[in-house]
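The chain that follows stands alone, in the form predicted alone, written as structure tokens.
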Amino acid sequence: MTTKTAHRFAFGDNWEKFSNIVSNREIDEAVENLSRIVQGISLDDKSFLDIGCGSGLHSLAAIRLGAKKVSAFDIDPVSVQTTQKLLSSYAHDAPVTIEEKSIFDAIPANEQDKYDIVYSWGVLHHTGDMWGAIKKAAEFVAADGEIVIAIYKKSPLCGFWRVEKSIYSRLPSLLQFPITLLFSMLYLVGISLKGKNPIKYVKTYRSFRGMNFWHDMIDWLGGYPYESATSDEMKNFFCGLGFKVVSEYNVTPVKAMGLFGCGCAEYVFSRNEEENEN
């Protein structure tokens, strides 16, 4: 991932800080999330590819679940050595390629630079200029590869949350802090005000968002670039690049406005091979 802006978060830095406590459960979780998310497609012998890698743990599934040649790149250096810290600890011996990279630098050379999956969750809404990262993550498709990405659902406070998060994302960590701390009291609260357990959503929160409750707080107020989107215009989007929806998931508007936050929605889109041909 790269950044058209001047500024951007040090993602790297959380990812790097997340990979501490990452364990088989971690893993695991991680395994069966993406077998989720890409139901129905097997990444047995399949190519892989993770734009925006971050602390590795996408790539490192796709490994356990079959894919015979994984890629991966990001443009921030500490998520790369993230990245190739938790796969050689871990999957020391698969064919990874782990790069430092822009997703805009970025031009598969021929149809071998292609991959059966393209795999982006929660990345390229942070580049700065979105829907240009999206049109160069397509390219990477193959002839009868999907994409699968995972993008923030637009809502009514989308601009006070690119405000918050320029804002945050060049305090210090000192001060980052005490804010990270209040909003996760307040979160803790709305969820408390909905009937569920705080406590129980802590303990479970790795297990459908792939990153623990802390670490993910501060990557949703440091975010930063921030764009975001609705169903339709993703699928509007990808079908004038010549892709079709295969699944979607959370695709459902914003509650409370997305007072605390929106949540990414995900998809799956395939190449439309049929009307390329027409």
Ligand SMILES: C[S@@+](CC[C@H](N)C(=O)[O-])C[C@H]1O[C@@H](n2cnc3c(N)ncnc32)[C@H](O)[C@@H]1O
Given for the second form:
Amino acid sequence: MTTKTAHRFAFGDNWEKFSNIVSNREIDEAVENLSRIVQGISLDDKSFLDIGCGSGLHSLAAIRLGAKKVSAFDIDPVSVQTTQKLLSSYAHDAPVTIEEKSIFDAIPANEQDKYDIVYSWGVLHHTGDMWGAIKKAAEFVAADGEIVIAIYKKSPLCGFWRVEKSIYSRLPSLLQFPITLLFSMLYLVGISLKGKNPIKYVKTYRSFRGMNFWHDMIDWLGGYPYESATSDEMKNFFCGLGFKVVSEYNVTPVKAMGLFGCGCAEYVFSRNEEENEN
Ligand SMILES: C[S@@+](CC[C@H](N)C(=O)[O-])C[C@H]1O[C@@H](n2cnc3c(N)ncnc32)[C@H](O)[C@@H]1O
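Next block, the form predicted in complex with the ligand, ref. the form predicted alone:
What follows is the entire complex, opening with the chain shown before.
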């Protein structure tokens, strides 16, 4: 089984285009953001698994932060090629394994197949079975390891966005372009109404994980399948799997009903040693 839905967005094409604009500035931002999320947890000499690696930028950030073994996989062959290309350009002698694989086909064969840090940013809500995918991802966390995960926040307009993404992801790119342009313009009007400078916002967008405004708009509009979760749902689910909360970020409720998107909440969970010993 590779996916839980017949149809899904071709994320890889967007990542391939994004990778052409990646430079040391985007990489530095990705490194800074990864250190922020894993605050206090050193990656030095750790093993790191990047589930749904997309462009490969965050695997590269993990290498820069000293990870001793990095494995990355993605269901999309273009994402896999893009990750290979990015890592061979910026970290050609790093100990990396990159595979085309779905989370639903991934099983740790033994303890050596588990990782100190399992990282999956903005991925598992795009699989068609978010909770099943989260459970599979958690199986890869080593006994004293952590999972870093970002999942869309719930909003009143989640149902609307699910339909929009289902339609957008089926359209030819010629039609996707004007929709992305219109949404981007509306989004920037919203930014201006908040008293922020929209030009500066776009220019400095890379400070958000090294990302790019235009490619993130496409990712948001097309990202199908689509699910979301509340912070309580996430914490309850992970507690049920024998994990405890280390930290959570951006869990405040979605603004403007999610009209301009929901944003991802970020969580770090670690295996709850005490509970697992009992
Ligand atoms: C929104 S992108 C996030 C990429 C990257 N993690 C990042 O933070 O930039 C979601 C990625 O998940 C991948 N993906 C979707 N379903 C997947 C699955 N079942 N198994 C593995 N990867 C999957 C997509 O191909 C895409 O590259």
